[in-house]
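Below, in structure tokens: the form predicted alone, a single chain.
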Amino acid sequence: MTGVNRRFVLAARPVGMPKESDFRLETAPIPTPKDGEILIRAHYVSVDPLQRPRMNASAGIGRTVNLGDVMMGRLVGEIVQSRNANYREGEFVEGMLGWQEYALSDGDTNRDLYAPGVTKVDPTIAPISTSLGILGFPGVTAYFAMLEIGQPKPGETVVVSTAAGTVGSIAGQIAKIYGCRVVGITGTDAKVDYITEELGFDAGINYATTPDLEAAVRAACPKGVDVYFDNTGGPIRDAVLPSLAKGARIPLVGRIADMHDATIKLVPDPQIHLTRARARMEGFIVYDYVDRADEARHAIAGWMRDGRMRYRETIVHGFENTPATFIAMLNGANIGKALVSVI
């Protein structure tokens, strides 16, 4: 195949928030593939939160991204080639497969620890855009991380940071399938209205506008809190620990709120809190569990179906566009999953 394939590569590591000037937009020839792999031309290239620090020189958990290197990044495409058995020109797979709008795979299923292995994904179930979220890492980490570590349980409450962000607002849902009372913190209007009106959560807390948000998780969360289900760290997490009711548990899924300051600070103790309460803090990495993705994907999928649960999807048109939409997205100026459309 002819033509040019557009990348964008890590041109340098960012101090603080990224900016467009940390990608460089580059053009190669479409590659060609040999034996035993597989051409993907990407139409939709997804921005993660997670990708932040891979920019890292030391990334924390999993690698980081080289100077120079294809900037790290799920995409979901068309097969245009192949030169495999185990695919067919015209299926869609997904895969980290980088931000570029031609990829090269060799059809590995490899999930684990960001390998680059791909996923065939069925376009008769839904949106192929929806196996970057809703039915993708996203979807797969909000159900086990609230199943396996949250164990809800019915009339029990879960407090869910970041709830109109994908995560979230799956996780949420996911609380209130199992006879949950679900309060939402998020950081807009529109989005409180978002996680309440269209999604079901029983009470949404704006903290950008709260001037004292542990009072207004108290006031929120009479009974306390029996699932906190972290996806910032940071102030938000200070916030909701004194809430805690005895027994509680709290996957920590994400730590947005400090993923672009290198620097160390002092933070609250959290252990009076985890003592007094007998709570459980727990990290959660999705990758233990990606033998058992397919479970997740069926759940969820049964759940869309019957109307038990909603998406939304925040899509930037144009490829070129990719840096930025991720710097917005890391803003929080997306409700649901944050894609740039390739085609």
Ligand SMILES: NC(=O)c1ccc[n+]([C@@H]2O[C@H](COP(=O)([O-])OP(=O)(O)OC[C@H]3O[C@@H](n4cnc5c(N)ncnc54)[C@H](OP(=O)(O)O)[C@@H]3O)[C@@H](O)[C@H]2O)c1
Second form
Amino acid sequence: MTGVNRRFVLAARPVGMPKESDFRLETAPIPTPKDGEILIRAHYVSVDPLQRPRMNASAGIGRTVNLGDVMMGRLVGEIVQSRNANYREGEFVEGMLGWQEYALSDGDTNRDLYAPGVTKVDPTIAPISTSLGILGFPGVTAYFAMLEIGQPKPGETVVVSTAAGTVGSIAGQIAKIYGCRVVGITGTDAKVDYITEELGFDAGINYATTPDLEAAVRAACPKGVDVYFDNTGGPIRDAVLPSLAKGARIPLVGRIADMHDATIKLVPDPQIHLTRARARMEGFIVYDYVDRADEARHAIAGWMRDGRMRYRETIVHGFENTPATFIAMLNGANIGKALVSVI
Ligand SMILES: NC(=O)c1ccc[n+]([C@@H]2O[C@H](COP(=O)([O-])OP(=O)(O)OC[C@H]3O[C@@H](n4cnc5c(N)ncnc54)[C@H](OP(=O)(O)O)[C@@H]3O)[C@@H](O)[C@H]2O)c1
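Let's see the other form, the form predicted together with this ligand, since the form predicted alone is already up.
Now the complete complex, all chains and molecules, led by this one.
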């Protein structure tokens, strides 16, 4: 296939919030698959919080992206050339194949720890964009972090942060399906309306305009918090911990509030709250569940079919807008999954 492949490489390591100049748009010929390889044309490129720590010299958890390398990120696209008997042209696959319009894959299906393996996507189940969100790794994250660590029980109170985003909106709906009272914490009134009016959360708190977040959580959770699904760390976590109920569970899923700061900060000691509540905090990494990903996809797709699980996507058109869409997501511009449509 002749033509040009556009891709974004990492041009500089950001200090604090990334800038568009931290990325550089490069062009190269569309690559030709060798024996055993497939060529994928991207339809959607994903922007995810996990990409921010990969831009640091040391990523903390997982790999770092070298300066000049194609920016690590997921895409979903169509196989336009196949020299691998396991894949047909016209099929769709999703994988960690980088911010680029065309990508090669050897067809490996290993998805462990940011591996560049691919997963086939069935476009008859849902639009292929969902393979990057509700039916992709964010959905798998919400499902297993909520059910395996959160272990919600009917009548319990569950608090979810980044509640109107990809993982948070799914996690909160799962807790509703399991019969819980669900309180979402998010950054705008429009997002509070979305989670309470469209997703059926019982209450929402706008952390950006609430002067005393700790008091607001206490008021919204009169029986205490049985599960805190922590997507942020930072001041939101500190405001929730004093309301923990006895036996609370806290899946530590994300730390977007602290993500731009590579230094280890002194944070208020959570021990007094954990000990008082006999609570359990446990770190979660989705890659521990790659072998069970289909179990989550199957359950979520079933809830989508019977109307108990809703989702939204914030889609920006144009590959050249990928860095700006990424930065906007980090600043909270998205409701649901933030994506870039490429064709
Ligand atoms: N452990 C794992 O395996 C795993 C896997 C996937 C995702 N995650 C984590 O899950 C979290 C959500 O990821 P996602 O993909 O679903 O992203 P998302 O929620 O769709 O988008 C990110 C959202 O984070 C919120 N945010 C940004 N800065 C914040 C701050 N300082 N304090 C509070 N909220 C802030 C913004 O919403 P607001 O308007 O509400 O501020 C923004 O819309 C992230 O922390 C991510 O790292 C973890």
